[in-house]
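Presented below, as structure tokens, is a lone chain in the form predicted alone.
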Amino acid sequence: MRKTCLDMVYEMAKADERVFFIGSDLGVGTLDKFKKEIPERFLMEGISEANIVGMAAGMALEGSIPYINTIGVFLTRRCFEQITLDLCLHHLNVRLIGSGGGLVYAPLGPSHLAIEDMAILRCLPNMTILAPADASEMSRLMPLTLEHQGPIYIRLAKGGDAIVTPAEAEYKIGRAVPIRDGNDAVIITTGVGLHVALEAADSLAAQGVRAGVLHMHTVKPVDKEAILQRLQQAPVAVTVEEGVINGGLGSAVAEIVAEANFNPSKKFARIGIPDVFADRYGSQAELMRYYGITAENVADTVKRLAG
């Protein structure tokens, strides 16, 4: 996914002189072709993320479209004030590409986990948040970021994930992608959570429960219309995300469910990382299992709510 994303930044830069790339202490060889062929629009600025965001804001004010790439947790948590005041307040066209979204950097411990990135950015006016499920979806969304107005955060997963998004679907920023039909329940997810949701839906189908799957590659602005449309049919809704449940996709859906005042009310649950700091190291898969971000837990939760 990261390679697809950065390759597309390079391709867009060749076609559009507004595109800049700014890296922060990335590995040797990152975007070598970009650096060699378009050196005047390639910057590797070292470990100074907050300064980079401020610099990108200045470039955007002059008409450029900077794409910044570094580790997600440093790009969001460390730079929150610069993102708020420099980018969002002025509605600037800066693209923040966060590597290692969610639990990808689990082997490095809690300091490197970008698990609250979507939650803290979702509260900022003018911010758009993208979390593709696979490289194919990334390739469809990246061209759309070029003309989008305002700052965008693009969350990268580990990479190498199986392609599960449908090629025939319509991809627009802010529009959900219906992946699977089913009115007994709806599983609403984002990022690589889609993989978990599809496995859970398969398991439920084998047990006679038809669960629909709605994929939100855009966490903000969330596609409220699509969520309400699915909830009109399904009595149960479960959200799945590789991030904290407080403030992320699950909270966004909870707000929609609460304000819709369904009668009868909906059975609802959020699956993600609870309100704790990670207390262990391990692989991404191990920590996802530890926090219950698994197909088995999603299926069990749906069955429990469905009674």
The other form holds:
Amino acid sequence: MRKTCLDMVYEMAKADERVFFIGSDLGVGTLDKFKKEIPERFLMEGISEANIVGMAAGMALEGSIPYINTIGVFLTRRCFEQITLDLCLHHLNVRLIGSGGGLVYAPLGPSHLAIEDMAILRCLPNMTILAPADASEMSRLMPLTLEHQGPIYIRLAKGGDAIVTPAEAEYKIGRAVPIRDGNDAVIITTGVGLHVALEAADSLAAQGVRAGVLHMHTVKPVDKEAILQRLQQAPVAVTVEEGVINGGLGSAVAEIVAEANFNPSKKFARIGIPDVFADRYGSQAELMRYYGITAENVADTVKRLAG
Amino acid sequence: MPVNQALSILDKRSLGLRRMIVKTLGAAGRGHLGPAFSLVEIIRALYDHVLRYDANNPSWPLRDRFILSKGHGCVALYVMLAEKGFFNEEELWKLCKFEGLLGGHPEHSTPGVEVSTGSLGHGLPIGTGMALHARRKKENHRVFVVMGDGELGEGSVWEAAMSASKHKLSNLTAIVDYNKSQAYGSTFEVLDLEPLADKWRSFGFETREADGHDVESLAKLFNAKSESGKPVAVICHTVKGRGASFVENNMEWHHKNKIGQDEVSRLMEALEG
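Please show me the structure of the same protein in the form predicted in complex with its partner chain, now that we have looked at it in the form predicted alone.
So here's everything in the complex, that chain up top.
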């Protein structure tokens, strides 16, 4: 997914001279081709994230479209103010590509986990948040980022994820992708949570529960219409995300559920990282299990709510 | 370099601009007077003698870019922008009012204001991006960023300084309003910046120092292109609150929540010249 994303930045840069690439201190060899062929629009600025975001703002104010890439947690947590004021307040076309979204850096501990990225960015006016589920979806979304107005955060997963998104669906920023039909319940998810959701839906189907899966590659602006449409039909809704449940996709859906004032009321639960700092290392998969971001827990939760 | 007392006797224009600042803050009944007063001659040198702009077309592509990173000094800028015709002078009397255009910190929605500032340490990174962009696009306008001395406590300033230096952005000029005081007290006590000129030099800037109330020498230094191919830093030695003796270096006038008409009258009297 990361390779697809960065390769596409290079392809877009070749075709559009507004595109710049800015890295902090990325791995040796990153986008060498870009650097060699378009050196005047390739920048590697060192470990100075606040400066890089401001610098990108200055370039975007002049009409460029800078794509910044560094570790997601430093981009979002450290630069929250630069993102808020320099990018969102000025409504600038800067694209933030956050590596290691979610629990990818599990072995490195809480300092490296980009788990509150979507929660903290979701409250910012003008911000758009993208979390594709696989490389195929990334390749369909990236070209759309070129003409989109305003800042975008693009969350990268670990990479190597199986392709599960449908090629035939219409891809539009802000538009949910219905992945599976089923009205007994709806599982609403984003990013690689889609893999967990699909596995859960399979398991539920085997038990006679038809769970629909709605995938939100865009967490903000959230496709309220699609969510409400699914909620009208399904008595149970469960959200799945590889991020904190406070403020992320689950919160966005909770707000929609609550304000819809359904009668009779819907059953609803959020699955994600609880309100604690990670106290374990290990692998991404181990931490996902630790927090219950698993197909088994999703399926059990759906069944429990369905009563 | 201390302020040259002989040169810093304020002329008619400097006094007039300060009277407009007082009138503006008086209408709002609040605001940052000290930080605006220390900035007047810097703004004056830039807008009267250095910057390329068109008040009728604020986004004229060939304009020089100016960023007031120490956004709390904005009333000095507002007064100048109104005088130059970027917007109607009447807007000044609605400072910080619900129906007005101008707030207590600059917003890019205001004609002539390039970048919204207020939170410190943002101006130099943005200016670096602008200068880098101009360089890459072979455009020949210049970028000027005015920072406060207290603002130099922000790490992002020095991150940007390293970047600007790396890219040899000779089209970028960092200007420091060095009035040696910040909200709590003197910079020497709160967070000493010395040796300030050496710091900028060591970060790769062609560094100049000036009496920050001497318009002629400021204009000369701002106009002078980089000789070394490095970005330029101009350290302007100023006096906070310059213009009225009871305000000068008086911390109470960094920011006031309430500026009464009696204070306005007293200031106006002091600025009669």
